[in-house]
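Just one chain follows, in the form predicted on its own, and it is written as structure tokens.
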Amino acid sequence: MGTTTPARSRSTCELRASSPCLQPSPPRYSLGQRCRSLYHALWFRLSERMRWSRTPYREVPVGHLADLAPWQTARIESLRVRYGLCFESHYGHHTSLANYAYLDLLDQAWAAADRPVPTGGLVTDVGCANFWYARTLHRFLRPAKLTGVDVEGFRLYPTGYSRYDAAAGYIEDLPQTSFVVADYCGMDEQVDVITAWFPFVTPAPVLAWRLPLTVFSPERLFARITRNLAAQGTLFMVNQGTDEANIAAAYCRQAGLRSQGQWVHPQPLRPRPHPPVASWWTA
């Protein structure tokens, strides 16, 4: 992930029921992203066919955040002290950050939805990369078994490590957590809690990831998220900005998903073009 330009400042927190919206449109492609996607395609197939893999790759630990504005600082230390994680002790500045980020917005979302967290079940995370925020997942949620889902697994680094080493390194010590690759829109085990971080809801993300159009399927992805969900189920969701969250309450209503909450984060820990909209679902 590149470097981002700060979020507008809200003042207040929002925590209200998704708004209606009409369904989702077919997407229609142009020329530049067909040719875009065909390009895609040819490397993620080769990658995936190739299967590079070295040994799990393990990041430098950067042992202290610096840079930071207060109060990054005095939050980061507030979740440090309630949670017991030091992530610098793990990963290098950038993943230290995300991770106190995602934890932020966990921890943020949840209690201004006054919602008890669903701890100890089966927990699905998907689209999740390499799983660089296994760990935040395995804490927050604390669960019985945690897999971490994404289509692309053998994407190569320029350290030489593929997607897949990057992942069994950040999964190692967690216990009962795994990295799957796969199309989850062909996967069935019913779990107690599926999260989705910024799924792709819009084409343009899928080009940005270097991915082929045609893993492009949210029509399919959240039928097979509600399929998925046990009785009771939670999908967690986080979007970019309320106009991708609303594209995304579109789809999840057309595949039989109930909306339970929709929160707007008001300081990102990590500045964002578009404040992250957090979201509970239920079949």
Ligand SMILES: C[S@@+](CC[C@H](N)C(=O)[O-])C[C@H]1O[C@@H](n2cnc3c(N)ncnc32)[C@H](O)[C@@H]1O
Given for the second form:
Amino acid sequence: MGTTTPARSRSTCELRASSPCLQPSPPRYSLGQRCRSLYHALWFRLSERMRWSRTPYREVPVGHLADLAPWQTARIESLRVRYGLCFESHYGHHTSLANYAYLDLLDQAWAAADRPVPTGGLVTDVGCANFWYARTLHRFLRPAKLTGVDVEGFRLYPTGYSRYDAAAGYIEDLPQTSFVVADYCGMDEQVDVITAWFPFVTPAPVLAWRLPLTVFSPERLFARITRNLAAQGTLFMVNQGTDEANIAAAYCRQAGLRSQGQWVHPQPLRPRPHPPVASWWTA
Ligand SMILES: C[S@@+](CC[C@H](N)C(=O)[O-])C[C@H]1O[C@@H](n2cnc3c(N)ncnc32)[C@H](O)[C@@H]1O
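Form predicted on its own done, so how does the form predicted together with this ligand look?
Below is the whole assembly, all chains and molecules, this chain first.
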């Protein structure tokens, strides 16, 4: 990777299999990006040093989801019946709907791919934020062990609770589930399934998530995923739109992963600017 290519042309190149720039190139940051990165780095380091934590934070359950279109209500009802879950008795409106949306994606993607769901294994979710969707993964994959990993663990929310407190609340009644604050690029743990929902593959979302660009290292991230995936194991990844999915796919291939298929969600339960793209990879 000797030359520098902007992210946009990288994705374009990825569409052509014979393209010489199939390998992602290191990004070049603007002055503005570097300034924002420095600012986020200050807060990031401060929060990691303070490691602010109170008690597990539990959302106030909304009880009933209102203001949904009839097709959303119908889809949620079918997910409720099929998976025996009722997110609104655990979470507020936003988190409940977001969990149904992730469950809907899992349900539809695996059915469309006609793949057996790899239940009962060791599962790691890479870049889980506060692991608000742990219950969805737990129910769908029925893992022997579920670990959510995020490099940022102690972001402070306006509630006075930290990301760590929120994660503790989300996982507290889920057996064999944990939240680990760590850079996944340094983790050594062989597992059967790795899930990655919207991993950073371009720098702009890193800054939008108020993180420093020092955490942006997709080559290392996907190399580590490859290394930690058991033989016959599966990486299930979700990206934002086909452009981002193409960039992510190039990183996967560069890391030695092999594609097992891709599926674009035709009608996400929660509308998004770009359709979620699911893909399956093996080492
Ligand atoms: C776009 S967010 C997605 C969050 C979550 N998966 C979701 O669907 O809501 C990406 C997350 O990856 C985390 N992350 C980025 N690099 C990481 C690394 N090297 N190790 C662990 N987590 C990382 C970030 O802190 C952030 O929470």
